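As a starting point, one isolated chain is supplied in structure tokens, in the form predicted on its own.
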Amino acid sequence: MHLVTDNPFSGLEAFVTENVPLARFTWYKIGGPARYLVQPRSIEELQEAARRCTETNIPIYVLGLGANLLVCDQGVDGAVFRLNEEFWRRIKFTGNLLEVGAGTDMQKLLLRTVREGKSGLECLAGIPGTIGGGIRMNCGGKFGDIGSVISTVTVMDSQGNIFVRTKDDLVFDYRRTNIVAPFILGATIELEDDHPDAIMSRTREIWMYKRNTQPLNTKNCGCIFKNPRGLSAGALIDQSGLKGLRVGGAEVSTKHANFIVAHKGCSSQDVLKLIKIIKERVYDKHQVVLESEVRIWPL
């Protein structure tokens, strides 16, 4: 895609920077730079930057905590938006209704709800990311998913128009929602009263399960593949004899085969090659086509 040579974000230099390395913003700590990094401090700044992208045909990408993301080595020839400023991390409790900004860290929010004696987000224990990214992917696992407690989601299209999606027209499926707008701005979440000790006990139990079954202390991006219906992607990969397989600095985790760990010197290309090998081997052995759960930029 041809991008204009003049700076399309002229006058917005306070929150738009050029050629910014993205590796430090991702859990993998690998990948190339963003042509533009946009870190708006308000809805108005977000609207203005998004409109300029639309007017000049600059592709829009939205970055949360970079947990479910692989940035290719050549980087991203577009505008990467990070909703990480204070405005996007607001948290407000009104009875059992929680208002939260899209940039809020899910683990920090979970601990806050425990302290407040509000139950409903325990299923997020051990899942890194922001609320915006969590809603987009309907994150969760065997203990439940975030979609079950969402009441409303505020979204914005690339022209800067803002809409509130209600429970009636939201669909949360396995690792996806029916939200197509590029920006999730925030949400309201319905919680229930419970004793903080009881909530913490459930949260700790889920976190311990994750710690014992997943390589949490390594550089990874979470599960690489979605579980095929009725099957486990990790089990299929394991049964294909792929645990411990390495390509360059990328390795199929020996603890959980649906994780690819990045070792020193790993490149995004190493991970992509390993993903391709896994898909081919699993199909050859099980005739199952694995679908990526990790987001790959700019593919």
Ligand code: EPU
Second form
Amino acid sequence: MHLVTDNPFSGLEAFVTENVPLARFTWYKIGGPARYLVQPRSIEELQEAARRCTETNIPIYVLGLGANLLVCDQGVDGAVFRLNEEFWRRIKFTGNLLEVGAGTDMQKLLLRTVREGKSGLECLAGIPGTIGGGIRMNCGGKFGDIGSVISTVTVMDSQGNIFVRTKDDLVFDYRRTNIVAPFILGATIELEDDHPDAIMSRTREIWMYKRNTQPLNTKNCGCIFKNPRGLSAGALIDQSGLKGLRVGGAEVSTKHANFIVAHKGCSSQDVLKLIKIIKERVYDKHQVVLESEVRIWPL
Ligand code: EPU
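For comparison with the form predicted on its own, would you give the structure of this protein in the form predicted together with this ligand?
Complete assembly follows, chain above in first position.
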């Protein structure tokens, strides 16, 4: 038991800080602060902080690289967990089985697998994010998704109980999984042997496709909307004549219409207003309801 004080994280100050701006932890570089930022260095520290949240009813948010995230201007009145310390970024190869911590950067991991001559993660080329975030969203694209190579996922509930989910009970669909636990701690991934040059050339091809079709060198959060079944959100927005439409500092990308680019001075409110306008216009023109892919905090 911890001492009863006003601070729900009393005694955990080494890894819990208050009122921390989140913008710098996101690709958009916009949005307000977190009431608490929790950066545990071990499973025990994560368990203790999660239990404190549960005891005191503090909402839990888990941050990866913030690449698919829009934090609202008022920030998040809860505890934002960031699994970025060394323990969460571990990478271990045992033959063709790869064990990774949830905080591992997917692009760095992809390059390691290329060097080791292990194939399977090429479809992640050009997708920014951590393994934990990637699994949560079943990230990927037309070249495949991460779910197809996952062997096990270790998760934790808000009471600190840890479970290992295996391939036979995991479901990976388009941009979703059946994982409900709030924390993904790590995963094992099954890869195959191949020549590093062959893996690199497939990786480069996928990356070039993205570079040619997406506004990669801008501040964005990836695709804003999911593709409706059998349709392309980007094409629908484009056909609605919305490329280049601006609200404040937010603009529908002229390169790919399913991206909203944040220019200088852009606020999260600008992006939210533009999202609303896009949904309305696409519905008026095509009678299709677009569903957000980007995670918006607070929900
Ligand atoms: N298109 C247009 N106008 C546009 C954009 C696209 O007409 O402004 C057309 C393209 O010409 C193409 C079709 O729409 O015929 C599909 O476009 P694209 O090939 O760019 O793929 P996408 O479905 O828009 C998906 C993922 C991307 C992923 C790419 C490549 C979704 C919502 N998007 O894009 O994922 O990078 O495939 O694998 O599933 C993300 O999830 O954040 C993301 C960027």
